[in-house]
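One chain comes next, on its own, written out as structure tokens in the form predicted alone.
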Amino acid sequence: MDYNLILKQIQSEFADTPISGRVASYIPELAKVPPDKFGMHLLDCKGRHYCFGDSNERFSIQSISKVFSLALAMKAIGDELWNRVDVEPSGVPFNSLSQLENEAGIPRNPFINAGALVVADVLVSNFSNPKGALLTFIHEITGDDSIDFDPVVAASEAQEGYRNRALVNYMKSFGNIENKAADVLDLYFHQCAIEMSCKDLAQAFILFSNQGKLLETEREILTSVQVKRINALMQTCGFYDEAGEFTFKVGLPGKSGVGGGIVALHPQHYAVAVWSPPLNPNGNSALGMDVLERLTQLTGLSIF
């Protein structure tokens, strides 16, 4: 597959696309990001890189971080995790409170905010320094120790995190949060404030395309069963209540974040990340959705 030619065509086709959507503004720091940023990076399973645009510029990955925290929690406690968080699509906004009331404080899946907060609680329970453990895991799978939290974005998250505070305290009333709400929220706000580039994300997500093994050394980080489950959750729940639309158009497992990033993978083929900050009404990068649909059209390949 000539990914170099395919990415050049995508860059050409979308170069003059009018900006559609709005940059996230409910987190003050995200509102400052220029809306015309646009980058793409693809890493194939033979270790070859293809990219264009702002692919090396780091940005706030936001909810993409939920894949990393989920993987670390699965490594820590295995299938016990599924006693506290379900694996079904939500069909409601990512920060909904109403489902928790109907389902006794058990979040519908680990990628909505409530589910990610339960995962954060698991990490707080199992690591003396959960923020450090999460960064160490990301450094391990990317090979890049310079990836870090943006403290300004983390503070901005905390400043406006009223709904997340409500979610944690509501689940704690059901007994589904073990630690202090402040400790869980501190980890959650920081994980959302991790800064990575499209290149970093493609390097990290090649793990999920390569059956849980590092590409360079083939060292196993996650079991094939764990990777299967994470990929399945990305396919069905990775885009909030637009997961069906992404599956319909793109046909790959993936995860989005309100920083404008989308990362997707084709098992045993590649991992790819796109960054364009303006979001559609569902909170996903408007241009990123279109670009990844075009990628699977031009390759003629998806998981279906």
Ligand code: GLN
Second form
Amino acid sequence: MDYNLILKQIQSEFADTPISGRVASYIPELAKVPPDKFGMHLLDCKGRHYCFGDSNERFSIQSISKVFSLALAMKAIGDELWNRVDVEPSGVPFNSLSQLENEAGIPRNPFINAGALVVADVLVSNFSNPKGALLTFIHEITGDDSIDFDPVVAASEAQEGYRNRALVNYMKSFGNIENKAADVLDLYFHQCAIEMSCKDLAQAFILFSNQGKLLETEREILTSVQVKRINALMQTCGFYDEAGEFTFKVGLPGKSGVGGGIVALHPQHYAVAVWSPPLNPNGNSALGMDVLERLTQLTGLSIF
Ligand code: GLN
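Show the form predicted together with the ligand, please, the one above being the form predicted alone.
Now the full complex is given, and it begins with the chain already shown.
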């Protein structure tokens, strides 16, 4: 597959696309990011890199971090996790409280905010320094120790995080949060504020295309069953109430964040990340969705 040619074609086709969507503003620091940032990076399973635009610039990964925290929690407590968080698509916005009432405080899946907060609670219970453990995990899978939180973004979200505070307290009332709400939120706000580039994200997510093994050393980080489950969750729940649309258009497992990043992967082929900050009404990068649809059109391949 000539990914070089395909990315060149995508870059030229989308170069003059008028900006649609709006940069997230409910986290004040994110509102400052220039809307015209645009980058893409693809890493194939043979270790070859292809990229264009702002692919090396780090941005706030936001909900993409939920994949890393889930992987770490699965390694820490195994199947016990599924007693506290379900694996069904939610069909409601990422920060919705409504289903929790009828479902006794058990979130639909680990990628909506409620589910990610339960996962954060698991990490707080199982690691003496959960923020450090999460960063160490990301450093291990990317081979890059310079990846870090942006404390200004974390503080900005903490200041305005009324809904996440409500979610964690509501779940605590059902007995599904073990730790102090403040400790769970501190980890959650920091994980969302991790800064990575499209290149870093492709480097991290190649693990999920390579059956849980690091590309360079073939060292196993996750079992093939764990990877199957994480990819299945990305496919069915990675885009909130637009997971069906992403599957329909792109046909790959992936995960988005309100920082405008989307990462997707084709098992045994590649991992790819796109960054464009303006979001569609469902909180997913508007241009990112279109670019990834074009990618699987041009390759002629998806998982389906
Ligand atoms: N930090 C954001 C929040 O909790 C993450 C949401 C997202 O990226 N969809 O609202």
